[in-house]
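Have a look below at one chain only, the form predicted on its own, in structure tokens format.
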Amino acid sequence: MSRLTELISKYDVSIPRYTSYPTVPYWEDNLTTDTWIDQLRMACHLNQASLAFYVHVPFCESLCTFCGCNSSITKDHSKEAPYVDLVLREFEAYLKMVPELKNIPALELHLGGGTPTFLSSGELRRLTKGILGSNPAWSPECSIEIDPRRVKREQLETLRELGYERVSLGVQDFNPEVQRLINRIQPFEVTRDVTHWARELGFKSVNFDLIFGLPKQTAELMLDSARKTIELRPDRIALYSYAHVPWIKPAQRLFTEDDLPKGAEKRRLYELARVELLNSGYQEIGLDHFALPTDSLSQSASKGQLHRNFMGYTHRRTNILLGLGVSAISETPTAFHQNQKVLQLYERDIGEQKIPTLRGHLLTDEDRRAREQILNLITKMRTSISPTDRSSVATMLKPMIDDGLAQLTETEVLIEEQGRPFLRNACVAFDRRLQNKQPETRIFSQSV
């Protein structure tokens, strides 16, 4: 048994992905809409307060069976305008309740989904201007997720005219059989053409989303996808681990677990792609991202300024993430808030001039300390610890320390390079909520 195989058999367990802390299943749901508005207003008055917008567009014309996102499958484009109306009405409600939002700089606007380019050029324009027109001084860095199978060059032209600088292309895998099993037929030429359009139109950064661990993926196929990616030379690459959670996403039952690479076999797919990318000039960023040295993500990582939130890795931190649209999650230094996940309930609340609150969490002081420590591990592979934490952290991390994956000093935890695949396992050492109450049913995907 190889060293990596042995480690994966030991550490590949069901644990959170840590896009937030506390993780959503451990939110206490102790946040009313009024409390959320108070927390948002308080964050606006912090020194050097800054703002990022995330807008969720749930619509997709077809269902990709690997997907874990909140989506609404439809080919009815008459839904576009009413949905944009709802999002802008939600934003107007925020501005009415928290007028201080207009007084702080907006650094980022990101459209995710679903498929944001389900919206026509006209609706993309109306949505963007409806948000950014609220403050002429706002000039955020704008980015959007696009489906190369559906996007038109004319939409990219409109986005560029509106000031969008970054596009993220859903690719997942270039092999036709893997694409068939995940219900996402996307020939290489389609991705190539959209990438070239983005370059010709002057987008500053192109990202590819790839996934390892998909059904029927093999080492040979993973290498082929990595090499085709390198041929197109995106500035950034997100190489995500497929999260198999059919108890949450029933569409994942359309293929069997026997079709999926597991354990060391699955991790080998990542390692093969990783070597190809590193040898081609990419730098490994955090847990599952790569970027060229010229990209702001690499530059931010080298300066120790990398950040991670519900949108993934970003090159700078904002105090406030304001999520708009169905299921969107917002955060401040003291609270998380999630919108209604069912479109009809979201629409009902907006119609009643309410913030469409589904749930939220008011962070305790202990939550806030743990959130910073976990964020540091995920972005910097090290974090400070207090004398009162050291004993419990030492106990939790002992297996990783003994295996040469982590170091513990009097004041700091450091993750070794060989420990990078097990960053999430290290985060568990700071997750008091998980330690105190293990889930009664399986709710998390595998760590590796």
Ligand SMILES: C[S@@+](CC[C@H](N)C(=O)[O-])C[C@H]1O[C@@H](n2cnc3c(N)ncnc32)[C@H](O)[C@@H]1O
Contents of the next structure:
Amino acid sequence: MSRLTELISKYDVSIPRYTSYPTVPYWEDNLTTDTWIDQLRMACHLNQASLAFYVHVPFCESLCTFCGCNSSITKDHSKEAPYVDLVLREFEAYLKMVPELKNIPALELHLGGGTPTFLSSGELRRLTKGILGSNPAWSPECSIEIDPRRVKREQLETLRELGYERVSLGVQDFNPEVQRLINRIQPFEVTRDVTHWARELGFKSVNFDLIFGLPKQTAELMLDSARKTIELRPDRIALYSYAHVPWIKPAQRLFTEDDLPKGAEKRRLYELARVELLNSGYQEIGLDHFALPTDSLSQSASKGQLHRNFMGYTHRRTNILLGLGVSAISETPTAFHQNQKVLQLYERDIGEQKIPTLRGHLLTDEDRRAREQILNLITKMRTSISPTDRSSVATMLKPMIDDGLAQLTETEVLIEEQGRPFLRNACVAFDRRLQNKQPETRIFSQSV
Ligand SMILES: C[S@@+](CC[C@H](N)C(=O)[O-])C[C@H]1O[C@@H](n2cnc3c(N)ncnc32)[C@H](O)[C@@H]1O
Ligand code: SF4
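Could the form predicted together with the ligand be given as well, to go with the form predicted on its own?
Whole complex next, starting from this chain.
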């Protein structure tokens, strides 16, 4: 057995992806809308408060069977305008309750989904202007997720005109057989053409989303996807581990389990693509990202300024994330808040002029410390530890230290380069909530 195979069989367990701490299943649901508004207001008064907007557009025209996102499948485009109305009404309600929001700089606006380019040019314009028009001083970096199979050049032209600078293209895998199995036929030429449009129109950064661990993906196919990606040279690449959670996403049951690469075989796909990308000038960032040295993500990683929130890695830190739209998550230094996940309930709450709270979590001081440490690990591969934490962290990390994957000094934990595949396992050492209460049912995907 190779060393990596051995390590993978030891560390491939079901653990969180740490897009937040505490992770969503551990939120205490101790946040009413009123408390949430208080927390948001408090955050606006912080020294150097800064704001990022995330808008969730849930619609997609067809279902990709691997998908773990909150999406609503429809071809009915008459849903666009009423949905944009709802989001703008939600935003208006926030401005009324927390007028201080207008006093702080907005650094980012990200449209995600589902598929934000389900919206026509007109609705994309109305949505963007409806938010940014509230404060003429706001000029955030705008980014959007795009489905290359359906986006029109004219939509990209509108986005450029509106000031969008970054696009993220869903690619997943270039192989036709893998694409057939995930119900996502997307010829290479389609991705190529959209990438070229984005370049011609002057978008500053193009990202590709790729996934390893999809059904029938082999080493050869993964290498081919990596090479096709390199040929198109996106500035950033997210190479996600396929999260297999059929108990939450039943469409994933359509796969034959035997077709899914697992454990060491799955991780090998990542390693092969990784070597190919590194040899072609990309830098590895954090958990599962790559970027060209010219991209702001690489630059901020080398300056130790990388940040990560629910939207993924970002090149600078914002301390308030305001999520708008169905299922959107917001965060401040002291609280998390999630909107209703079911469209009808989101619609009902907005109709009743309420903030559409589904659930939330008020962070304790211990949560805040652990959140910072996990963020440090995921963005910088190191974190400081206090004398009080040291002995419990030392016990939890002992196997990783013995295996040469992590180092522990008096004041710091450091993840070695060979420990990078097991970064999420190291985060568990700081996750007191998981340590104190193991889930009774399966909720997280495997770590590899
Ligand atoms: C909202 S989609 C991207 C935009 C657009 N809907 C598209 O698919 O082209 C977000 C990304 O999440 C990733 N994703 C979705 N489900 C996943 C899963 N089960 N495991 C890993 N990554 C997943 C995919 O790479 C996908 O591109
Ligand atoms: S991967 Fe994108 S297009 Fe496919 S179902 Fe998920 S959100 Fe929709």
